[in-house]
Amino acid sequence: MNDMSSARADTMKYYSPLARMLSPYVAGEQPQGGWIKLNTNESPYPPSPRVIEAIRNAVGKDAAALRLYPDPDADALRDALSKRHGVNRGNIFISNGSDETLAFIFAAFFAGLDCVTPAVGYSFYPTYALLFGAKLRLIPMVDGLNADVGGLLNADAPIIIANPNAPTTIALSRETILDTREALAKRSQLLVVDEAYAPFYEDCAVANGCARYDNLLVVRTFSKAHALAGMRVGYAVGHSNLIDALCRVRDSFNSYPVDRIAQAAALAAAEDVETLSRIVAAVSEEKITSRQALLSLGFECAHSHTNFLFARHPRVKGRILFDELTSRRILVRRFDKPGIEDYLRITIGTPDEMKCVIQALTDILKETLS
């Protein structure tokens, strides 16, 4: 054993076998100050103005309310979301961010079992599969970066899929999702649809009324369109039997996962449909403008159904573009994985931020290709 291996073994000497074999998800960087930060798909705009008042009320004048545990089931928030999605309170599950919901889904439905997902998708899925002993199979993409629905179904296993997909930005139609659910139902298999970005393309969404199906579970978040990434609130919509399973797992970890301030903030955001619509509209408008600018620079960039763009330049490596942008204090996301290593995932920022990105890329291409 060499010195490096020995040092690593010594560092991990108290780790369990599970902890030793994990491959943790790597979150996007969170630099402080002076950056154009477009790497984690956060909103470029603040949340509903009602959120601040709701937080003040939740804390109270003397903050005495903070000595008490929050509502473990977040019933007020569940009621608001049940109205939005046309379901009952018992069809809503609230969590500390949608990532926590996804973790509980792997524990509740996939632990020790087979499941499948597109090969290019949310990179937290393989991490959760390792953590909970799920046998996750990655189904290759077709026609570039499109999910192979036929291949997913032919795998004969429950399916988890992000729609619209991250990082590809491409959405399957609502009809395709529901047809897939129906095919799985005939085999008593579950379909999990991660709709983190659906507010930017509701035409593909199946959350509304999905509780009528006993094999469809939909995941949503307040981090993107609602501009509450800092509060960590996510939720699932589904049949009551599926929600009960998530509650069983949650209550085996933590009976009070969502704090009272986060619940109040999310409730205010959920009830302010006008602010949600304004944020989605502003991001969508800038997305169109920025995509056209990238295309004019020679980038390949699919029509996006999310709040970010996924683009590559056929003549310049993604690593070069990423490094050059970083040197200019512009932070985007790049995944060093086969097939997508030359793509940049660029969160849509404000118009001024996006102008800076386009100008920087213009300069980088001029310097690199001259």
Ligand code: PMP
Contents of the next structure:
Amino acid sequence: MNDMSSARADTMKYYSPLARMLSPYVAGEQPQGGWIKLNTNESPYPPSPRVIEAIRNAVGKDAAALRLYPDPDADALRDALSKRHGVNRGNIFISNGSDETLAFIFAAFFAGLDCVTPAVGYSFYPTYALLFGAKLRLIPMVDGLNADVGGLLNADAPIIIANPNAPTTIALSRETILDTREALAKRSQLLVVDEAYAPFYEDCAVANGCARYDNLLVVRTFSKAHALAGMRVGYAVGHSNLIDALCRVRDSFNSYPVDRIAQAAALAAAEDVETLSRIVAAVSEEKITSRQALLSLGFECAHSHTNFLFARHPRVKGRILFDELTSRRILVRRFDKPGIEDYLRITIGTPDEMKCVIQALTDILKETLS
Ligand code: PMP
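Right, and the form predicted in complex with the ligand of this protein, after the form predicted alone?
Time for the whole complex; same chain goes first.
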């Protein structure tokens, strides 16, 4: 054993074999103040005023109720979401962020089993696969950064996919998703669609009415278009058999994962579709402007169906762009993964923030390419 590995063995000496072999997800940094923060796809706009009011009440006039555990099933929130998606209460599962739903999905449906996902996708999936002993296979992308639907189906295993995909920003059509589901149903295999970004492109979404299929489970979040990342609420929509499986896992882990304040906030957000539409419209408009500006600087940048852009410059390394932006206190995300290492994932901020980003990139390119 060399020095490095013996030091590592020492720090891990009390760890279980499971803890030793985990490969934790590295979340985007959350620096405090003084940054243009475009690294975790949060909303640049605040949540609905109704959300603020609901939180005030939860910690004000209703605060005495905080002595009690919250509703384990979050029924009021499930009722609001079931109306939105045209399903029943029993078709909705609420969790502490959608990451928790995703973790429970791996435990409930994939633990110890085969499953597949596009090679460029949400990097928490491989982490959950390790945690729960799922054999997750990564299917290479085609034509650049497009998911290979044929390849995924040929793998003959349940599929988990983000649609629109992250970090690529590219969406499969609703028809493609539904055809894929049908093909999987013939083999009794599950399709999980992570629709974290679907509010920015509802045309591709299958959440509404998805409960009629027993092999389609859709995951959504309040963190992005609802501007509630700080509250940590996510949910699944699907057939009641699938929802029951998620409840089995939850109740084997933590019966009350979503606190009273978060439930009140998410309920108010779910009921305020006007604010949701306003945020989506503002972000979408700024996204078009920012993409145009990036294209005129020579960046390659696909048309985005999310609240972020994924761009690379053919002549400047991603690492250099990332470091230069960071030194100007602009935080974006870069993944040190073969094939996408030169891309920057840039969350759409306010128009002022995006002007600063474009100006900074203009300056960096001038310095680097001169
Ligand atoms: N799915 C995708 C594709 C994401 O990008 C994210 C955000 N990192 C999540 C799920 C998780 O979001 P949250 O846990 O905040 O609901």
